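As a starting point, one isolated chain is supplied in C-alpha coordinates, in the form predicted on its own.
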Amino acid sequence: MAKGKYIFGAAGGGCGCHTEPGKSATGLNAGGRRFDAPFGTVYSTNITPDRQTGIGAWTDEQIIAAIRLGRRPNGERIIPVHPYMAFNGMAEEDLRALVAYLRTVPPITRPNQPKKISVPLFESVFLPAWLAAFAVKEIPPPTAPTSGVARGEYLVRAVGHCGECHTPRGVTQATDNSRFMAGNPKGPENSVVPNITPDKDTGLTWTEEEIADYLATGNTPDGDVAGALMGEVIQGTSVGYKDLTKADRLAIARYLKTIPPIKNKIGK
(Lines of atoms letter the chains of each structure in order from A and count residues from 1; the text may use other names and numbers.)
(Lines give C-alpha, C1' and ligand atoms only; values in the text may rest on other atoms or scores of the structure.)
Protein backbone atom coordinates (compact mmCIF):
# COMPACT_ATOMS: atom_id res chain seq x y z
CA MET A 1 0.00 0.00 0.00
CA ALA A 2 2.90 2.37 0.72
CA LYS A 3 4.30 1.71 -2.73
CA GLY A 4 0.85 2.25 -4.22
CA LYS A 5 0.53 5.60 -2.47
CA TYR A 6 3.93 6.61 -3.87
CA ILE A 7 2.83 5.69 -7.41
CA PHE A 8 -0.43 7.56 -6.80
CA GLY A 9 1.56 10.70 -6.00
CA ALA A 10 3.73 10.28 -9.09
CA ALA A 11 0.63 9.88 -11.29
CA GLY A 12 -0.24 13.51 -11.75
CA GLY A 13 0.13 14.54 -8.13
CA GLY A 14 -2.22 12.03 -6.61
CA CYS A 15 -4.51 11.56 -9.61
CA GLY A 16 -5.61 15.12 -8.94
CA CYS A 17 -8.23 15.11 -11.67
CA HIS A 18 -10.40 12.92 -9.44
CA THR A 19 -10.40 15.41 -6.55
CA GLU A 20 -11.95 18.86 -6.80
CA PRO A 21 -9.49 21.67 -6.03
CA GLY A 22 -9.34 22.43 -2.34
CA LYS A 23 -11.24 19.31 -1.33
CA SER A 24 -8.42 16.84 -0.64
CA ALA A 25 -9.37 16.64 3.04
CA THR A 26 -13.07 15.97 2.53
CA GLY A 27 -13.44 14.70 -1.03
CA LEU A 28 -10.28 12.78 -1.92
CA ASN A 29 -10.90 10.81 -5.12
CA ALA A 30 -14.65 11.53 -5.02
CA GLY A 31 -14.67 13.05 -8.51
CA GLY A 32 -16.72 15.94 -9.82
CA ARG A 33 -13.98 18.04 -11.41
CA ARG A 34 -15.19 19.60 -14.65
CA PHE A 35 -13.31 19.38 -17.96
CA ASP A 36 -14.48 21.26 -21.04
CA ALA A 37 -13.44 19.91 -24.43
CA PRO A 38 -14.41 20.50 -28.09
CA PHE A 39 -16.82 17.55 -27.91
CA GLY A 40 -18.57 18.65 -24.71
CA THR A 41 -18.09 18.58 -20.96
CA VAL A 42 -17.05 15.65 -18.78
CA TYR A 43 -16.61 15.30 -15.03
CA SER A 44 -14.08 13.14 -13.24
CA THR A 45 -15.55 10.07 -11.60
CA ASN A 46 -15.68 8.82 -8.03
CA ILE A 47 -12.78 6.38 -7.54
CA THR A 48 -13.19 5.93 -3.79
CA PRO A 49 -14.03 2.38 -2.61
CA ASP A 50 -17.70 3.26 -2.12
CA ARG A 51 -19.60 0.25 -3.47
CA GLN A 52 -22.60 2.16 -4.80
CA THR A 53 -21.06 5.26 -6.42
CA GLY A 54 -17.33 4.49 -6.54
CA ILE A 55 -15.18 1.51 -7.51
CA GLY A 56 -15.59 -0.55 -4.34
CA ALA A 57 -17.47 -3.31 -6.16
CA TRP A 58 -14.91 -3.58 -8.96
CA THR A 59 -12.30 -6.36 -8.95
CA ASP A 60 -8.60 -5.55 -9.10
CA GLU A 61 -8.56 -6.66 -12.74
CA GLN A 62 -11.48 -4.37 -13.59
CA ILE A 63 -9.78 -1.38 -11.99
CA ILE A 64 -6.56 -2.14 -13.87
CA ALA A 65 -8.49 -2.46 -17.15
CA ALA A 66 -10.01 0.97 -16.56
CA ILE A 67 -6.61 2.53 -15.75
CA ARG A 68 -4.70 0.86 -18.56
CA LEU A 69 -7.27 0.25 -21.30
CA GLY A 70 -10.00 2.81 -20.66
CA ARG A 71 -12.80 0.28 -20.21
CA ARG A 72 -15.35 0.12 -17.42
CA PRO A 73 -16.61 -3.26 -16.14
CA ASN A 74 -19.77 -2.90 -18.25
CA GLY A 75 -17.64 -2.47 -21.38
CA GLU A 76 -18.26 1.26 -21.68
CA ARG A 77 -15.36 3.18 -23.18
CA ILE A 78 -13.85 5.90 -20.95
CA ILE A 79 -13.44 9.31 -22.59
CA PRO A 80 -9.66 9.78 -23.05
CA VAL A 81 -9.53 12.84 -20.83
CA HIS A 82 -8.39 9.98 -18.58
CA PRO A 83 -4.86 9.32 -19.95
CA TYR A 84 -5.09 5.55 -20.27
CA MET A 85 -2.85 5.56 -23.34
CA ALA A 86 -0.01 6.72 -21.08
CA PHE A 87 -1.02 4.63 -18.07
CA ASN A 88 -0.93 1.56 -20.33
CA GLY A 89 2.85 1.84 -19.99
CA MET A 90 2.80 1.26 -16.22
CA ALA A 91 4.34 -1.96 -14.95
CA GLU A 92 1.97 -4.57 -13.57
CA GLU A 93 3.59 -4.45 -10.13
CA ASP A 94 2.97 -0.70 -9.88
CA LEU A 95 -0.62 -1.01 -11.06
CA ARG A 96 -1.41 -3.66 -8.46
CA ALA A 97 0.21 -1.59 -5.72
CA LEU A 98 -1.81 1.42 -6.87
CA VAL A 99 -5.05 -0.56 -6.68
CA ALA A 100 -4.15 -1.71 -3.17
CA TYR A 101 -3.72 1.92 -2.12
CA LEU A 102 -6.95 3.07 -3.80
CA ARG A 103 -8.84 0.55 -1.67
CA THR A 104 -7.56 2.22 1.53
CA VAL A 105 -8.92 5.70 0.71
CA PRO A 106 -12.08 6.52 2.73
CA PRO A 107 -15.21 5.64 0.73
CA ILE A 108 -17.39 8.62 -0.18
CA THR A 109 -20.93 8.28 -1.45
CA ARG A 110 -21.12 10.73 -4.33
CA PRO A 111 -22.96 9.88 -7.56
CA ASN A 112 -21.03 10.66 -10.73
CA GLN A 113 -22.00 13.75 -12.70
CA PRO A 114 -23.31 12.78 -16.18
CA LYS A 115 -21.16 13.90 -19.09
CA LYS A 116 -22.62 16.35 -21.60
CA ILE A 117 -21.54 15.41 -25.13
CA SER A 118 -22.40 18.04 -27.73
CA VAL A 119 -21.18 16.19 -30.85
CA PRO A 120 -23.70 13.72 -32.36
CA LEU A 121 -22.41 10.12 -32.62
CA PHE A 122 -19.26 11.11 -30.75
CA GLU A 123 -18.99 8.02 -28.55
CA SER A 124 -20.32 5.49 -31.04
CA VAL A 125 -18.52 6.64 -34.20
CA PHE A 126 -16.02 9.46 -33.79
CA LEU A 127 -14.26 8.36 -30.59
CA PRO A 128 -13.51 4.79 -31.78
CA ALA A 129 -12.22 6.18 -35.07
CA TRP A 130 -10.06 8.76 -33.27
CA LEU A 131 -8.59 6.12 -30.97
CA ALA A 132 -7.81 3.84 -33.91
CA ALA A 133 -6.09 6.65 -35.79
CA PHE A 134 -4.31 8.61 -33.09
CA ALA A 135 -4.11 6.75 -29.76
CA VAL A 136 -0.49 5.63 -29.44
CA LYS A 137 -0.15 3.55 -26.28
CA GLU A 138 2.92 3.33 -24.13
CA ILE A 139 4.36 -0.19 -23.86
CA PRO A 140 4.48 -1.58 -20.31
CA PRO A 141 7.87 -2.91 -19.19
CA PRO A 142 8.05 -6.35 -17.53
CA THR A 143 9.17 -4.60 -14.34
CA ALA A 144 9.42 -0.93 -13.42
CA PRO A 145 12.90 0.57 -13.96
CA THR A 146 14.45 1.51 -10.63
CA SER A 147 17.17 4.02 -11.46
CA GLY A 148 18.82 6.24 -14.01
CA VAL A 149 17.44 7.71 -17.21
CA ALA A 150 15.22 4.65 -17.75
CA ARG A 151 13.53 5.35 -14.41
CA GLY A 152 13.05 9.00 -15.36
CA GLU A 153 11.55 8.10 -18.74
CA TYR A 154 9.15 5.67 -17.07
CA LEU A 155 8.01 8.25 -14.53
CA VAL A 156 7.60 10.99 -17.15
CA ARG A 157 5.94 9.04 -19.94
CA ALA A 158 3.88 6.34 -18.24
CA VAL A 159 3.24 7.34 -14.63
CA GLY A 160 3.33 11.14 -14.65
CA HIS A 161 1.90 11.30 -18.21
CA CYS A 162 3.64 14.68 -18.53
CA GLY A 163 3.24 14.71 -22.31
CA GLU A 164 -0.53 15.03 -21.97
CA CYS A 165 -0.03 18.66 -20.93
CA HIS A 166 3.44 19.55 -22.22
CA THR A 167 3.10 18.19 -25.78
CA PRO A 168 1.31 20.36 -28.38
CA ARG A 169 -1.93 19.10 -29.90
CA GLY A 170 -3.06 19.39 -33.51
CA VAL A 171 -6.48 20.07 -35.00
CA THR A 172 -7.55 16.52 -34.15
CA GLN A 173 -6.68 17.14 -30.47
CA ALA A 174 -4.18 14.27 -30.60
CA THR A 175 -0.75 15.00 -29.14
CA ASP A 176 1.83 15.91 -31.79
CA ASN A 177 4.54 13.53 -30.66
CA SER A 178 6.96 14.89 -33.26
CA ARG A 179 7.13 17.86 -30.85
CA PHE A 180 7.18 15.86 -27.64
CA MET A 181 7.29 18.12 -24.57
CA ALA A 182 7.57 21.30 -26.69
CA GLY A 183 4.87 23.13 -24.74
CA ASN A 184 1.27 24.07 -25.26
CA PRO A 185 -0.06 27.67 -25.42
CA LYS A 186 -3.54 26.44 -24.54
CA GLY A 187 -3.33 23.44 -22.29
CA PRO A 188 -5.87 21.92 -19.90
CA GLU A 189 -8.16 24.49 -18.27
CA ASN A 190 -6.69 27.09 -20.67
CA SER A 191 -3.33 26.96 -18.90
CA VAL A 192 -0.10 27.98 -20.65
CA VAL A 193 2.19 24.94 -20.52
CA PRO A 194 5.91 25.59 -21.10
CA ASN A 195 8.34 23.95 -23.46
CA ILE A 196 10.44 21.58 -21.32
CA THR A 197 12.66 20.19 -24.06
CA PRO A 198 16.33 21.14 -23.58
CA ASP A 199 16.23 23.78 -26.35
CA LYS A 200 18.70 26.47 -25.27
CA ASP A 201 16.53 29.39 -26.42
CA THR A 202 12.91 28.39 -25.79
CA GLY A 203 13.07 25.30 -23.59
CA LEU A 204 14.15 24.20 -20.14
CA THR A 205 17.74 25.23 -19.43
CA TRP A 206 17.82 24.60 -15.67
CA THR A 207 20.37 22.24 -14.19
CA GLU A 208 19.36 18.76 -13.06
CA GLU A 209 19.51 19.91 -9.45
CA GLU A 210 17.29 22.90 -10.21
CA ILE A 211 14.70 20.70 -11.93
CA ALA A 212 14.73 18.24 -9.03
CA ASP A 213 14.34 21.07 -6.52
CA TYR A 214 11.44 22.57 -8.51
CA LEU A 215 9.59 19.25 -8.46
CA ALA A 216 9.97 19.14 -4.68
CA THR A 217 9.20 22.76 -3.82
CA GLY A 218 7.60 24.49 -6.81
CA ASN A 219 10.30 27.16 -6.59
CA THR A 220 12.02 28.18 -9.83
CA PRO A 221 15.68 29.22 -10.02
CA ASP A 222 14.65 32.84 -10.75
CA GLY A 223 12.49 33.10 -7.64
CA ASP A 224 9.08 32.40 -9.16
CA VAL A 225 6.66 29.75 -7.84
CA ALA A 226 4.75 27.05 -9.72
CA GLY A 227 1.10 27.92 -10.16
CA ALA A 228 -2.01 26.58 -11.86
CA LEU A 229 -1.97 22.86 -12.66
CA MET A 230 1.76 22.39 -12.09
CA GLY A 231 1.43 23.82 -8.62
CA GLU A 232 -1.40 21.37 -7.98
CA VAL A 233 0.53 18.27 -9.04
CA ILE A 234 3.60 19.28 -7.03
CA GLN A 235 1.54 19.71 -3.86
CA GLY A 236 -0.71 16.77 -4.76
CA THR A 237 -3.84 15.54 -3.04
CA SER A 238 -2.93 12.99 -0.36
CA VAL A 239 0.55 12.94 -1.93
CA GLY A 240 2.23 14.67 -4.88
CA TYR A 241 5.46 15.27 -6.75
CA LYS A 242 6.86 16.91 -3.61
CA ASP A 243 6.86 13.44 -2.02
CA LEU A 244 9.03 11.81 -4.69
CA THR A 245 12.48 10.76 -3.60
CA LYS A 246 15.36 12.95 -4.69
CA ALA A 247 16.68 10.02 -6.71
CA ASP A 248 13.44 9.89 -8.70
CA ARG A 249 13.33 13.66 -9.14
CA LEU A 250 16.90 13.60 -10.45
CA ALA A 251 16.04 10.67 -12.73
CA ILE A 252 13.22 12.76 -14.21
CA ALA A 253 15.60 15.70 -14.68
CA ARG A 254 18.22 13.52 -16.38
CA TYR A 255 15.64 12.07 -18.74
CA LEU A 256 14.34 15.53 -19.69
CA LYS A 257 17.90 16.45 -20.66
CA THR A 258 17.96 13.56 -23.17
CA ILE A 259 14.81 14.35 -25.18
CA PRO A 260 15.29 16.11 -28.54
CA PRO A 261 15.45 19.91 -28.17
CA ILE A 262 12.63 21.67 -30.03
CA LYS A 263 12.49 25.38 -30.65
CA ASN A 264 8.98 26.47 -29.67
CA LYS A 265 8.48 29.72 -27.77
CA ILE A 266 5.56 29.57 -25.35
CA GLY A 267 4.25 32.68 -23.63
CA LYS A 268 6.09 35.99 -23.43
Second form
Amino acid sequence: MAKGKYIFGAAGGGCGCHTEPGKSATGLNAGGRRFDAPFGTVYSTNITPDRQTGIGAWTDEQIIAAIRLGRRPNGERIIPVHPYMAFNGMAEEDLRALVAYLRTVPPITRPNQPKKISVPLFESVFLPAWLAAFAVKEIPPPTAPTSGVARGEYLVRAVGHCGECHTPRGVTQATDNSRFMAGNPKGPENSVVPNITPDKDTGLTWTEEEIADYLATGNTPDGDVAGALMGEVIQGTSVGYKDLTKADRLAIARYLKTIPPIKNKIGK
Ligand code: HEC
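The form predicted on its own done, now the form predicted in complex with heme C (HEC):
After this comes the whole thing, all chains and molecules, with the earlier chain placed first.
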Protein backbone atom coordinates (compact mmCIF):
# COMPACT_ATOMS: atom_id res chain seq x y z
CA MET A 1 0.00 0.00 0.00
CA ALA A 2 2.85 2.41 0.75
CA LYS A 3 4.23 1.63 -2.68
CA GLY A 4 0.79 2.17 -4.21
CA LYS A 5 0.48 5.55 -2.54
CA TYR A 6 3.92 6.50 -3.87
CA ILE A 7 2.89 5.56 -7.42
CA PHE A 8 -0.38 7.46 -6.93
CA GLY A 9 1.63 10.60 -6.12
CA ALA A 10 3.97 10.07 -9.07
CA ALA A 11 0.98 9.65 -11.41
CA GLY A 12 0.19 13.29 -12.00
CA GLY A 13 0.11 14.39 -8.38
CA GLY A 14 -2.26 11.82 -6.91
CA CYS A 15 -4.20 11.12 -10.10
CA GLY A 16 -5.08 14.77 -9.54
CA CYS A 17 -7.62 15.07 -12.35
CA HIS A 18 -9.95 12.85 -10.33
CA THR A 19 -10.17 15.28 -7.43
CA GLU A 20 -11.74 18.73 -7.67
CA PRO A 21 -9.24 21.49 -6.84
CA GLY A 22 -9.18 22.16 -3.10
CA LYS A 23 -11.16 19.02 -2.26
CA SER A 24 -8.33 16.63 -1.39
CA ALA A 25 -9.63 16.30 2.18
CA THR A 26 -13.32 15.74 1.44
CA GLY A 27 -13.56 14.61 -2.17
CA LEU A 28 -10.39 12.61 -2.84
CA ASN A 29 -10.83 10.63 -6.07
CA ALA A 30 -14.57 11.40 -6.23
CA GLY A 31 -14.27 12.89 -9.73
CA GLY A 32 -16.48 15.63 -11.11
CA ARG A 33 -13.65 17.87 -12.25
CA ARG A 34 -14.55 19.54 -15.50
CA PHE A 35 -12.28 19.43 -18.56
CA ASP A 36 -13.04 21.48 -21.65
CA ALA A 37 -11.43 19.97 -24.72
CA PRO A 38 -11.79 21.08 -28.35
CA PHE A 39 -14.24 18.19 -28.91
CA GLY A 40 -16.48 18.90 -25.93
CA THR A 41 -16.66 18.79 -22.17
CA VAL A 42 -15.86 15.79 -20.00
CA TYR A 43 -15.93 15.30 -16.24
CA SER A 44 -13.47 13.07 -14.43
CA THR A 45 -15.02 9.96 -12.94
CA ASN A 46 -15.42 8.68 -9.41
CA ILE A 47 -12.53 6.29 -8.68
CA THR A 48 -13.25 5.86 -4.96
CA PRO A 49 -14.16 2.35 -3.72
CA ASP A 50 -17.88 3.23 -3.61
CA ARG A 51 -19.61 0.14 -5.03
CA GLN A 52 -22.46 1.95 -6.80
CA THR A 53 -20.90 5.11 -8.21
CA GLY A 54 -17.17 4.38 -7.96
CA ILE A 55 -14.99 1.41 -8.83
CA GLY A 56 -15.51 -0.64 -5.65
CA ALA A 57 -17.34 -3.44 -7.48
CA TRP A 58 -14.65 -3.82 -10.16
CA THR A 59 -12.01 -6.56 -9.96
CA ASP A 60 -8.32 -5.67 -9.87
CA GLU A 61 -8.03 -6.81 -13.51
CA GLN A 62 -10.91 -4.53 -14.54
CA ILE A 63 -9.39 -1.52 -12.80
CA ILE A 64 -6.00 -2.22 -14.39
CA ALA A 65 -7.60 -2.56 -17.85
CA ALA A 66 -9.29 0.82 -17.41
CA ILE A 67 -6.07 2.48 -16.25
CA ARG A 68 -3.73 1.10 -18.91
CA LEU A 69 -6.00 0.14 -21.82
CA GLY A 70 -8.87 2.59 -21.46
CA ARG A 71 -11.47 -0.18 -21.38
CA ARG A 72 -14.41 -0.19 -19.00
CA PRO A 73 -15.74 -3.52 -17.66
CA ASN A 74 -18.73 -3.19 -20.07
CA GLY A 75 -16.35 -2.93 -23.03
CA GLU A 76 -16.83 0.82 -23.56
CA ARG A 77 -13.74 2.85 -24.56
CA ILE A 78 -12.63 5.63 -22.25
CA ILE A 79 -11.95 8.97 -23.97
CA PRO A 80 -8.17 9.44 -23.94
CA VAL A 81 -8.36 12.52 -21.74
CA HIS A 82 -7.57 9.72 -19.30
CA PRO A 83 -3.91 9.16 -20.29
CA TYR A 84 -3.92 5.44 -20.92
CA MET A 85 -1.44 5.86 -23.77
CA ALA A 86 1.07 6.79 -21.08
CA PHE A 87 -0.17 4.41 -18.38
CA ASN A 88 0.06 1.56 -20.92
CA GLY A 89 3.78 1.50 -20.12
CA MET A 90 3.31 1.06 -16.36
CA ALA A 91 4.69 -2.09 -14.78
CA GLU A 92 2.37 -4.76 -13.43
CA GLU A 93 3.87 -4.50 -9.91
CA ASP A 94 3.17 -0.76 -9.81
CA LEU A 95 -0.37 -1.14 -11.19
CA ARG A 96 -1.22 -3.77 -8.56
CA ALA A 97 0.19 -1.58 -5.77
CA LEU A 98 -1.74 1.42 -7.12
CA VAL A 99 -5.02 -0.53 -7.17
CA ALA A 100 -4.41 -1.74 -3.60
CA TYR A 101 -4.01 1.91 -2.55
CA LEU A 102 -7.10 3.09 -4.47
CA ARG A 103 -9.16 0.58 -2.46
CA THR A 104 -8.10 2.20 0.82
CA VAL A 105 -9.36 5.76 0.29
CA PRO A 106 -12.81 6.62 1.71
CA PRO A 107 -15.68 5.61 -0.59
CA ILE A 108 -17.74 8.58 -1.74
CA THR A 109 -21.16 8.30 -3.36
CA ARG A 110 -21.17 10.56 -6.36
CA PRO A 111 -22.66 9.57 -9.71
CA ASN A 112 -20.57 10.35 -12.78
CA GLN A 113 -21.66 13.25 -14.96
CA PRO A 114 -22.21 12.45 -18.63
CA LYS A 115 -19.80 13.93 -21.16
CA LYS A 116 -20.96 16.43 -23.78
CA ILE A 117 -19.32 15.85 -27.13
CA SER A 118 -19.75 18.86 -29.43
CA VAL A 119 -17.81 17.63 -32.47
CA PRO A 120 -19.93 15.42 -34.72
CA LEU A 121 -18.27 12.09 -35.51
CA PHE A 122 -15.82 12.50 -32.64
CA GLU A 123 -16.49 9.08 -31.23
CA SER A 124 -17.08 7.29 -34.55
CA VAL A 125 -14.25 8.82 -36.63
CA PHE A 126 -11.70 10.80 -34.59
CA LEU A 127 -11.41 8.47 -31.65
CA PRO A 128 -10.73 5.34 -33.76
CA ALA A 129 -8.07 7.27 -35.75
CA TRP A 130 -6.51 8.34 -32.49
CA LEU A 131 -6.53 4.82 -31.11
CA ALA A 132 -5.08 3.39 -34.34
CA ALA A 133 -2.01 5.56 -33.84
CA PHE A 134 -1.56 4.09 -30.36
CA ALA A 135 0.68 1.01 -30.24
CA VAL A 136 -0.95 -0.78 -27.34
CA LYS A 137 0.96 -3.29 -25.27
CA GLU A 138 -1.64 -5.83 -24.13
CA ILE A 139 0.64 -7.22 -21.41
CA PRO A 140 2.42 -4.83 -19.02
CA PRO A 141 6.12 -5.23 -18.23
CA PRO A 142 6.28 -7.18 -14.93
CA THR A 143 8.69 -4.83 -13.14
CA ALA A 144 9.77 -1.20 -13.37
CA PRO A 145 13.37 0.00 -13.87
CA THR A 146 14.81 0.82 -10.44
CA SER A 147 17.58 3.32 -11.21
CA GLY A 148 19.36 5.52 -13.71
CA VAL A 149 18.07 7.13 -16.88
CA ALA A 150 15.77 4.13 -17.52
CA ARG A 151 14.04 4.83 -14.20
CA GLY A 152 13.69 8.51 -15.15
CA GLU A 153 12.25 7.64 -18.55
CA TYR A 154 9.73 5.28 -16.95
CA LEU A 155 8.62 7.92 -14.42
CA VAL A 156 8.30 10.63 -17.09
CA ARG A 157 6.66 8.62 -19.85
CA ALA A 158 4.54 6.04 -18.09
CA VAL A 159 3.74 7.10 -14.54
CA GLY A 160 4.15 10.88 -14.41
CA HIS A 161 2.70 11.33 -17.92
CA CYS A 162 4.49 14.68 -18.17
CA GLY A 163 3.93 14.64 -21.94
CA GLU A 164 0.17 14.92 -21.56
CA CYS A 165 0.74 18.57 -20.71
CA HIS A 166 4.26 19.26 -22.04
CA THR A 167 3.96 17.69 -25.53
CA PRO A 168 2.12 19.73 -28.18
CA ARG A 169 -0.94 18.22 -29.86
CA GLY A 170 -1.80 17.74 -33.52
CA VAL A 171 -5.13 18.22 -35.31
CA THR A 172 -6.63 15.03 -33.88
CA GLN A 173 -5.69 16.28 -30.39
CA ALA A 174 -3.36 13.32 -29.90
CA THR A 175 0.09 14.30 -28.60
CA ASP A 176 2.58 15.01 -31.40
CA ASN A 177 5.35 12.70 -30.22
CA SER A 178 7.76 13.96 -32.89
CA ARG A 179 7.90 17.08 -30.71
CA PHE A 180 8.02 15.23 -27.39
CA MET A 181 8.07 17.70 -24.43
CA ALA A 182 8.41 20.76 -26.70
CA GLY A 183 5.70 22.64 -24.78
CA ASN A 184 2.15 23.69 -25.46
CA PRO A 185 1.08 27.36 -25.59
CA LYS A 186 -2.52 26.29 -25.03
CA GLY A 187 -2.36 23.31 -22.69
CA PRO A 188 -5.03 21.83 -20.43
CA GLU A 189 -7.25 24.45 -18.77
CA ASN A 190 -5.62 27.04 -21.06
CA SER A 191 -2.33 26.79 -19.22
CA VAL A 192 0.91 27.84 -20.93
CA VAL A 193 3.11 24.75 -20.70
CA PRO A 194 6.88 25.32 -21.15
CA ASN A 195 9.25 23.52 -23.49
CA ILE A 196 11.26 21.15 -21.25
CA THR A 197 13.46 19.63 -23.95
CA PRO A 198 17.15 20.55 -23.45
CA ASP A 199 17.11 23.10 -26.31
CA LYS A 200 19.58 25.81 -25.25
CA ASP A 201 17.52 28.76 -26.51
CA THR A 202 13.88 27.81 -25.95
CA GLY A 203 14.01 24.77 -23.64
CA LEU A 204 15.01 23.82 -20.12
CA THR A 205 18.61 24.73 -19.29
CA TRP A 206 18.50 24.18 -15.52
CA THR A 207 20.99 21.78 -13.89
CA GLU A 208 19.85 18.32 -12.83
CA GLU A 209 19.89 19.46 -9.17
CA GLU A 210 17.73 22.47 -10.03
CA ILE A 211 15.17 20.33 -11.86
CA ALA A 212 15.08 17.84 -8.98
CA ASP A 213 14.59 20.67 -6.44
CA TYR A 214 11.81 22.21 -8.53
CA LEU A 215 9.92 18.91 -8.54
CA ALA A 216 10.12 18.82 -4.74
CA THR A 217 9.44 22.47 -3.90
CA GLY A 218 8.10 24.24 -6.99
CA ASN A 219 10.90 26.80 -6.63
CA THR A 220 12.66 27.78 -9.85
CA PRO A 221 16.37 28.71 -9.93
CA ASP A 222 15.45 32.34 -10.74
CA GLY A 223 13.30 32.74 -7.64
CA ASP A 224 9.89 32.04 -9.17
CA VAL A 225 7.32 29.47 -7.99
CA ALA A 226 5.56 26.82 -10.09
CA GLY A 227 2.12 28.05 -10.95
CA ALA A 228 -1.02 26.70 -12.53
CA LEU A 229 -1.22 22.99 -13.16
CA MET A 230 2.45 22.35 -12.41
CA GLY A 231 2.04 23.72 -8.89
CA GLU A 232 -0.93 21.41 -8.54
CA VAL A 233 0.86 18.20 -9.63
CA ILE A 234 3.91 18.99 -7.49
CA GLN A 235 1.70 19.54 -4.44
CA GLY A 236 -0.64 16.68 -5.37
CA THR A 237 -3.79 15.57 -3.56
CA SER A 238 -2.98 13.08 -0.79
CA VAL A 239 0.52 12.89 -2.36
CA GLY A 240 2.24 14.47 -5.35
CA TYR A 241 5.51 14.83 -7.27
CA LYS A 242 6.93 16.53 -4.16
CA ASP A 243 6.83 13.15 -2.39
CA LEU A 244 9.12 11.47 -4.93
CA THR A 245 12.48 10.42 -3.51
CA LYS A 246 15.46 12.56 -4.40
CA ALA A 247 16.89 9.62 -6.38
CA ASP A 248 13.71 9.47 -8.49
CA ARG A 249 13.64 13.27 -9.01
CA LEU A 250 17.27 13.18 -10.14
CA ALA A 251 16.53 10.24 -12.45
CA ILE A 252 13.75 12.32 -14.04
CA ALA A 253 16.13 15.27 -14.45
CA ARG A 254 18.83 13.08 -15.99
CA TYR A 255 16.34 11.59 -18.44
CA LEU A 256 15.05 15.04 -19.48
CA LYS A 257 18.63 15.91 -20.46
CA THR A 258 18.71 12.96 -22.88
CA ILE A 259 15.60 13.75 -24.93
CA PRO A 260 16.13 15.42 -28.34
CA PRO A 261 16.30 19.22 -28.04
CA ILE A 262 13.50 20.93 -29.98
CA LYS A 263 13.35 24.60 -30.77
CA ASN A 264 9.91 25.85 -29.83
CA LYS A 265 9.42 29.18 -28.16
CA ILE A 266 6.57 29.16 -25.66
CA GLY A 267 5.28 32.37 -24.06
CA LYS A 268 7.32 35.52 -23.87
C1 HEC B 1 -1.16 18.75 -15.59
C2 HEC B 1 -0.20 19.30 -16.51
C3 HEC B 1 1.28 19.05 -16.26
C4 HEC B 1 1.91 17.86 -15.98
C5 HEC B 1 1.27 16.49 -15.84
C6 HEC B 1 3.31 18.16 -15.84
N7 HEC B 1 3.54 19.49 -16.03
FE8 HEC B 1 5.35 20.45 -15.85
N9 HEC B 1 4.41 22.25 -16.13
C10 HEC B 1 3.07 22.43 -16.40
C11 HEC B 1 2.79 23.87 -16.47
C12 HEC B 1 1.43 24.50 -16.74
C13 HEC B 1 4.01 24.52 -16.21
C14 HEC B 1 4.25 26.04 -16.11
C15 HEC B 1 4.15 26.41 -14.66
C16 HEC B 1 4.27 27.89 -14.42
O17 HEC B 1 3.87 28.66 -15.30
O18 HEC B 1 4.74 28.26 -13.33
C19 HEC B 1 5.02 23.49 -16.02
C20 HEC B 1 6.37 23.72 -15.73
C21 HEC B 1 7.35 22.75 -15.63
C22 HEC B 1 8.77 23.02 -15.45
C23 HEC B 1 9.40 24.41 -15.37
C24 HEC B 1 9.91 24.81 -16.73
C25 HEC B 1 10.23 26.27 -16.86
O26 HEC B 1 10.94 26.60 -17.85
O27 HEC B 1 9.77 27.10 -16.05
C28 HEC B 1 9.40 21.80 -15.40
C29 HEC B 1 10.89 21.55 -15.22
C30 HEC B 1 8.38 20.78 -15.52
N31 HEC B 1 7.15 21.40 -15.66
C32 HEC B 1 8.63 19.41 -15.53
C33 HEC B 1 7.63 18.45 -15.52
C34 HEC B 1 7.89 17.04 -15.36
C35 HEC B 1 9.26 16.40 -15.24
C36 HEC B 1 6.66 16.43 -15.33
C37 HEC B 1 6.36 14.96 -15.11
C38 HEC B 1 7.03 14.30 -13.99
C39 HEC B 1 5.65 17.46 -15.51
N40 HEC B 1 6.28 18.67 -15.62
C41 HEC B 1 4.28 17.20 -15.57
C42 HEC B 1 2.12 21.43 -16.56
C43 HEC B 1 2.33 20.09 -16.29
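Positions refer to the first chain, counted from 1. Given the structure is predicted, the values throughout are model-derived calculations rather than measurements. Take the two forms, superpose them, and find the largest set of C-alpha atoms that agree within 1.5 Å; that set is the rigid core.
After superposition on the rigid core, displacement of the C-alpha of residue 77 between these two forms stays below 2 Å. Relative to the superposed core, residue 140 undergoes a Cα shift of 2 Å or more between these two forms.
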